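In structure tokens, one chain follows: the form predicted on its own.
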Amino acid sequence: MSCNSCSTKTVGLAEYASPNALTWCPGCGNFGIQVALKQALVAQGVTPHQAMLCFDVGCNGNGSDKIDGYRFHGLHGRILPVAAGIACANKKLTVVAEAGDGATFGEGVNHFVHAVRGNFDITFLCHNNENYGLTKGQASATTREDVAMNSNPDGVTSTPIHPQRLALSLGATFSARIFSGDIAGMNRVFQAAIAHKGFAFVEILQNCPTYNKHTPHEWYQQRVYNINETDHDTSNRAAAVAAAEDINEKVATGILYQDPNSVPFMMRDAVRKDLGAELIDEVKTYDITPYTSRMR
């Protein structure tokens, strides 16, 4: 979500600190992801009371009580409609949603499709470790073909969903990919996503040290490169699709596509465009006693 409510107040990392201990597996990419998110929010001047952090069920959701700010821990695969509703109700908040590849492209793929289509003003961080880690290593919609997982000991036989191909084909106005081992790169991309007006999709290539042995941390280190250090044109959707295609040998990371003329959902809504008030300002308290008293 674009940071249209950030104050000039200096924000420190300590403001996002939580007394709760992190419980991810040693070596999990979530440690770096949360550090980079805190850094990006601080760099954008977003204070904890201006941030609305929405977590799906899964390993990403185990971080919901490990960071300060307004937080919502939703149902599996359903965090995007919650985040979209919050962004529509109060545009003063910086809304960040997080979910895994299973929730995003399995249970919640319909919500992903319409979040992109609606171009709701949120930043969406998709933790792609190519499996359901929290439920002990089942194959997800992004698990690679022929890879053996606990639910598929003989190997996955279905063609995996390609997240970038899907997002870009749906018309995403911001689509990026980054590796969880690159904290500086995540910080840079997260900041751009937060500042973007509209739905900012960030796929995070993340190792799962416990259940997915096919793509360990070192596997990504040997293959990723920063496409923003090349002559790649981020305003060219066709170029982004071509650059994003390879997920096996030379994997492009960074901002793949961004529409500089993106107009988010609420700015297109004819009913709301001339109104200065936020939806949340229009919420009123109604006395329903006359109605409930009839039920006694």
Ligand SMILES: Cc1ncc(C[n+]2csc(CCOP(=O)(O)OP(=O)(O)O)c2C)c(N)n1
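Since the structure is predicted, the reported quantities are computational estimates derived from the model, not experimental observations. Note that the rigid core is defined as the largest set of C-alphas that superpose within 1.5 Å between two forms. Numbering follows the first chain given and starts at 1. What changes on going to the form predicted in complex with this ligand:
- Taking 2 Å as the criterion, residue 283 counts as shifted between the two forms: its C-alpha moves by at least this amount when the rigid core is aligned.
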Second form
Amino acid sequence: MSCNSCSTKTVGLAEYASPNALTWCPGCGNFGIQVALKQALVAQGVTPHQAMLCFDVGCNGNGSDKIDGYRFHGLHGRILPVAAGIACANKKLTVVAEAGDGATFGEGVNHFVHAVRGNFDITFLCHNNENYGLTKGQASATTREDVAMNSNPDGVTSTPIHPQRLALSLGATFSARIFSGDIAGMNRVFQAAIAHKGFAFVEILQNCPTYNKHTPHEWYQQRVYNINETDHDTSNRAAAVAAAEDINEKVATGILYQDPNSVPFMMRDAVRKDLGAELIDEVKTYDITPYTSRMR
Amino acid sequence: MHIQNRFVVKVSGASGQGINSVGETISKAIKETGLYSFGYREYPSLIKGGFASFQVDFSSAPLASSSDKCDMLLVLSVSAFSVYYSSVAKDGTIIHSVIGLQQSEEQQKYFSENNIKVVFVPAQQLVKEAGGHPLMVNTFLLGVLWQLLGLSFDHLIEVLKRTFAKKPEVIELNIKMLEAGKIFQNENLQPVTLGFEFHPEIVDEMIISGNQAIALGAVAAGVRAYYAYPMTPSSSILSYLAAISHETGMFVKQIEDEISVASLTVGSSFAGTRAMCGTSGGGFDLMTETVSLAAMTETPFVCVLAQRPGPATGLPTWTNAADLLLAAFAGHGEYPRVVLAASDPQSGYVLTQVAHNLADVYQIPVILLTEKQIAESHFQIKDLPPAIEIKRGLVAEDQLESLQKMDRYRSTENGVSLRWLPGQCAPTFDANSDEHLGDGSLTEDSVPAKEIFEKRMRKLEDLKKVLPDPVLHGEETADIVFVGWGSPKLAVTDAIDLYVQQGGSLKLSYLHYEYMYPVKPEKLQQLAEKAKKVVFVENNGTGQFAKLIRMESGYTPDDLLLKNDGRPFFVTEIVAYIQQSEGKEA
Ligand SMILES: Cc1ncc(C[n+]2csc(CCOP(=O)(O)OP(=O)(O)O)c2C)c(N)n1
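Could you give the coordinates for the form predicted in complex with this ligand, as opposed to the form predicted on its own above?
Then the entire complex follows, led off by the chain already shown.
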């Protein structure tokens, strides 16, 4: 099913353009994220036919029809297992999944846990704006303690989830953090994530001008730094955990951890790892007599 | 009630005593001798203790149902004795190995009133004396049983050899235990005169469970990904497919929960392979939002829903068929879907393949219902039917070039649009769970929203036209027309056969439904006009199919024969119902 015209040509940014108008709030971090994603796909030579972009439900998911590529816009909280199912069935696709912090650490936190464990070959862009944008600014699992939100007028009382601590503790083979105002940084990190073999977790510190008044664009801009310009060793998980800890004063961004020997899910599967073919190319009638003969 | 030309053996004990394997051995050896059998399992939802049984009804004629009473009961534990003593028929025999077993007054009364003999076999001691392992008590008792039945030991030994093929070191010892059992004597144990005619030509038949047949249906249909989370009675589809996965190459995965199971199934199917998942009612509840997603994105989705009694955890290891309405109405919003119901291995095998063809061609969710009674019973069958031709409904490779941007969800006459796959050089689209236009772009406008909703729903109208009518067993004009779906077919058709053989005066027929939804009431209504009485037989508490039929057609049957205690219909119960109706007629 590989396409000759796709594999020989070079892809341009214009091919990812969509005629549909963007609907995000002015100043939303999603604009920059979408630009950087297109740049990264193009730089990695992925054509829209080879790109499988999977969107959760939320403000970010409202962008599913505002970019080209094959797309799946699923249910709230559930995009990771759908993306995993796609990635297992056709390893040739470049599968990118996107979801908000509400979807990732609230509704679908179990899926995140198991997607990390499984190391499915997916790039996962988690839009962490520290609130539920699309439903008008309720608290999410990453909203900071005591911050008052829609439906939490007295402030959030539960301890927030620290996405990097969680991902790294689960054994993530790729964990990065980047700020939605840093398009060049996103482009660089997204490319590394796309090239990574396995589950590449990218937490995007996304500003939300409408509902997140606590950590606006400027707040992040003043605090983020590129850890990949320091002597940080990205193959050292403990160092990554330490570097990722601070989310208040000096906030490390870039690739925090990458396992250079990462083996993705399908390559760990005893039945499938040595079979070259894709599941999508194997649908045909199979003879069952080897099995029925044992029942006689 | 004893049924002519049938003999019923039940083996019972605690869970963990190997009851199931004794039962399996009996079924296989019965077949090898040239007789027909049906094996029915009961077991509790625990690993050690409680009570479990395996009942084998056998005959010189084909059968696929159980009697409510057995002629010979083997008992290996006290708890099994107290649960099953009353399942022994008049003039029957209980053989037990429970040292110091005390019989209650009530039990003694039952035994004397029904002329039942209770015989203790000191199996532990005899096994020890013969040099066997304590676990070989089962084999010893099997030897006792076989000798009483007067069946050939050669066949039984053959089966044992095959069962223990991977543990050759225990074969000799097991044969020795069989022989020790064979020579066991007790004045109360008299040989049984079966009087059966043997059919040596059937020794090559298969013994298969409903779940194995569904699993093989998936193999034949080209399913390349099977996802599940363990839940009785669906689990053995997962374990069987996993066991043969190195041969089939199928990607078989236990996933973290049923929401993820359904989501992976949608994902893999969307990518273009054939994927399937299986669960029971509780797991299916969790999947329903994703079923709705599959319908909205027009992604083929096939799920096996193996029923057991609910609500909630219910009776986890028992049978019923009370999730028909759950399947027919699962998920939020209104959308087309197909619900199918298996009744035995043959239909499970065929319908699994049909489910995939329908899901692919119509791009809809298809739910295949089965029940614990079908899933885990042991059926003796000649063969599975031939495989069904695969229909995928995908745009051919050489047609990709002519595709237009809006084709993916374009409105068509029968509601089915062109489908192609991610990765293909063709216009890209958005499989959007938000309401959408032809290319999947989001819309909130009233006109396109109405148009695409109606497009999807038109599939249901087309399906109603193409899905087959229910199948009639028996005569068009009958005194009683039984109507059913799922496992009641087994008991009802066996009962009708017996009734006819015995020269009963009523004319009986049975209308069997496999295509449950969209509902096809026409044939039923035609038959009902000519029938004296129409009776729905359902293994649930409220007559769900009768309700569904009434909802879609206004038709109400004359009577409902329902059962909802975790047990299947026994053939004897149906015969009793017929005899009672006969009495009323006379
Ligand atoms: C099952 C379900 N529950 C709730 C919703 C409503 N809902 C839509 S988006 C959303 C939260 C979005 O927050 P997040 O995932 O952080 O994404 P954001 O909008 O901030 O990008 C919720 C609760 C839904 N669509 N489905």
